[in-house]
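Listed next as structure tokens is one chain, alone, in the form predicted alone.
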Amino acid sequence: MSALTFTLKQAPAQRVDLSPLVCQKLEGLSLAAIAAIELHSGKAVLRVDTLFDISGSDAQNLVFRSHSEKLDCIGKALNGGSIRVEGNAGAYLGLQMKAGSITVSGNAGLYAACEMKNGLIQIEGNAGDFLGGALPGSKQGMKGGTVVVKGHVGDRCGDHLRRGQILIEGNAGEYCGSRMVAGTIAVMGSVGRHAGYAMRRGTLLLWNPPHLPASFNDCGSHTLAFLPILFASFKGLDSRFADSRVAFNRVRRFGGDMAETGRGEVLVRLAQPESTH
């Protein structure tokens, strides 16, 4: 069977909520039934077939061919199967996702992987603010799974992160890892100001020195045996993180945020072991 494919006819005037179009909700439906599903767009309600040309039949493998950044909530609460976005995705990509995989060939908007529980999200381009964060008013962000971003991410990446891992090949904005409770955020590029702000536990793994709050303690240089194991866990990913040449185990460790419980850590790569002379 070929993948169930939604090809956008033209860019919508208003943002569109695509949360009804996930694998578990479409399984067993005819193309006619799928075409008649109603989507919310501002104050309007639109049928699926007014926005998309629909083809294919495999509801466990969805494809969205999109040239718009107004398609929100793609893969919301996905509970298995795969979604591929050929183009850009809007806000709330993979919101509260439970299982399965989502791949985006372009960029993703605000709150991608927000409150995600499990699964894999890979974004080939950039991601907006609050990647892997919590919904406004909530104190529980991403709870599990893996997010890979090959471009850059905005501010507050991993805000309130509780579990899981966010792997960023590019740069991260300000307040990366803010208020995180547990989990891992790794950034190959640079990070903005206030990295780790108010973090309670968890790990920020950085390739470049950050601008940390004054409430972090410099704990000196360390060779950490768990880092090779962590990097080995990335081998199956389609990412630079799977390349053994980027791995390291020698870091400078910072503990904090001491304004909170102080049990988090920021690990910064040391390119060469320090001389003993």
Contents of the next structure:
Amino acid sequence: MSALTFTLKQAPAQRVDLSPLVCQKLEGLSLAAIAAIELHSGKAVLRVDTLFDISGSDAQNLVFRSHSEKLDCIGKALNGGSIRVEGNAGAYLGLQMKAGSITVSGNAGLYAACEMKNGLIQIEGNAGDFLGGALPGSKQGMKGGTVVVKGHVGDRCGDHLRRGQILIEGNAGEYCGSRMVAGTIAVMGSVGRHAGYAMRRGTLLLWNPPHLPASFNDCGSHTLAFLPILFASFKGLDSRFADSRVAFNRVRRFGGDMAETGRGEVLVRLAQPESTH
Amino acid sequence: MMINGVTLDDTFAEAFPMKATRAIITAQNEKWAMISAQAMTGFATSVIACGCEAGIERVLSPDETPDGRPGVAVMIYAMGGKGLAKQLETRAGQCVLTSPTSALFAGISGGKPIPLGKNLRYFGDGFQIAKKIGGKRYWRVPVMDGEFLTEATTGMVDAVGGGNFLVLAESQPQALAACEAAIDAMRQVPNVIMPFPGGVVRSGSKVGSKYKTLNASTNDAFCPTLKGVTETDLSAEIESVMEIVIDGLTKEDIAQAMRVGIQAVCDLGAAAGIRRISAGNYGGKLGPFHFHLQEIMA
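Same protein, different form: I have the form predicted alone, so give me the form predicted together with its partner chain.
Let's see the whole complex now, leading with the same chain.
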């Protein structure tokens, strides 16, 4: 069976909510039934076949061929199966996703992996603001799973992150890990100002020294035993994080945000082992 | 049945169902992993008075351990799950948490999860940090030498305890030398421990006693100094008897350990003063697992 493929005919004028097009909702439907599914686009309601050419039959493997950044909510509440986006994804990619995998060959918009519960999201390009964050008004963001971004991410990455891991090969914007409750965010590139702002618990794992708020306190240099286990868990990923040469276990630890509970940590890679005194 | 001049009695070892778990201790080097493992498995020779039976299964190379450091696998056996969990937690807390540079991981991924570091985390007084990595929950507990890393749970499985055989020799040094050879061979067998000191017990017991308060007492039928005054099981030339007790995850594991152990003893043979191999049982009425010596060595 070939993947059930949706090829965008032309870029929509308004943003389109693709949340009905997830594996568990399409399973067992005929192409005609899928074509008749209604999608919301602003005040308009569009049939799927007005937007997409549909081919293939395997509803557990979806492909979206998109040259638009207005396709929102791809993989919303996905509960198994895989989705591949060839091109760009709009906002809310993998919103509240429960299981399965989503890969995006291009960029993803705002709120990717927002309130995600489990599974894997891999974005080959860049991701927008609030990656792995919480919907406005919600107190808990991403609660599990893994997000890999090979490019850069916007501001407020991991806002209210509760659990799970966000791995960023590029740079992160401002307020990375803001209001984190727990979980792990790893950034190989640089991070913007106010990293870890108001974080309660959790780990920001950084390859480069950040500009931290004054409410983070230096806890010194340490060799941490959990880091080799963490890096070993990345080995199956299609990412630079899987490369054992990027792994380290020697870090400078900053505790904070002391304006909050102060149980969070920012771990900054130390390039060379320090001698013990 | 006779092997290399050593007579194998037509008898069997009688073993019992137990609960078992395995934990992996790592440290900065093998020396400190072993120190921690020895502490954790200390005073755990017999469930009669120790609460559990524990031992070191084997040394692990860095590529076999979760954190890539040298390690030691230890196993703990107890008569029930509740007792096992209590022993594991107490020993982990007092012997591994306290041991410099140590980390503690699950050694059995299946079975029923029982707390390993799940409750030890409270030693962190609120500064402890949870990390869920690859579906497993770890706790990072701040301690004075850095951080104590422990997996939250390990697995508890059904197991078998009390496999055994007796080595009957012409002298005490010869009995001990044969048992040492057996233990060296048996330590190569996975999934088993020999919980007594050095793997060998010289004070095998029988059920009951003339003293009402004791439920076990010396196995006088195998005590060489009593040959003339009790109903002995020893011939005139036997001067020393030693026993090896085996706990294993399965009946097959114990049988394999007995097989290699008995073979090592028989390889020394009558020329080394070894006269007989026997086994301890209770008439087959108490334990459901019977290890017939002659069947094992057939």
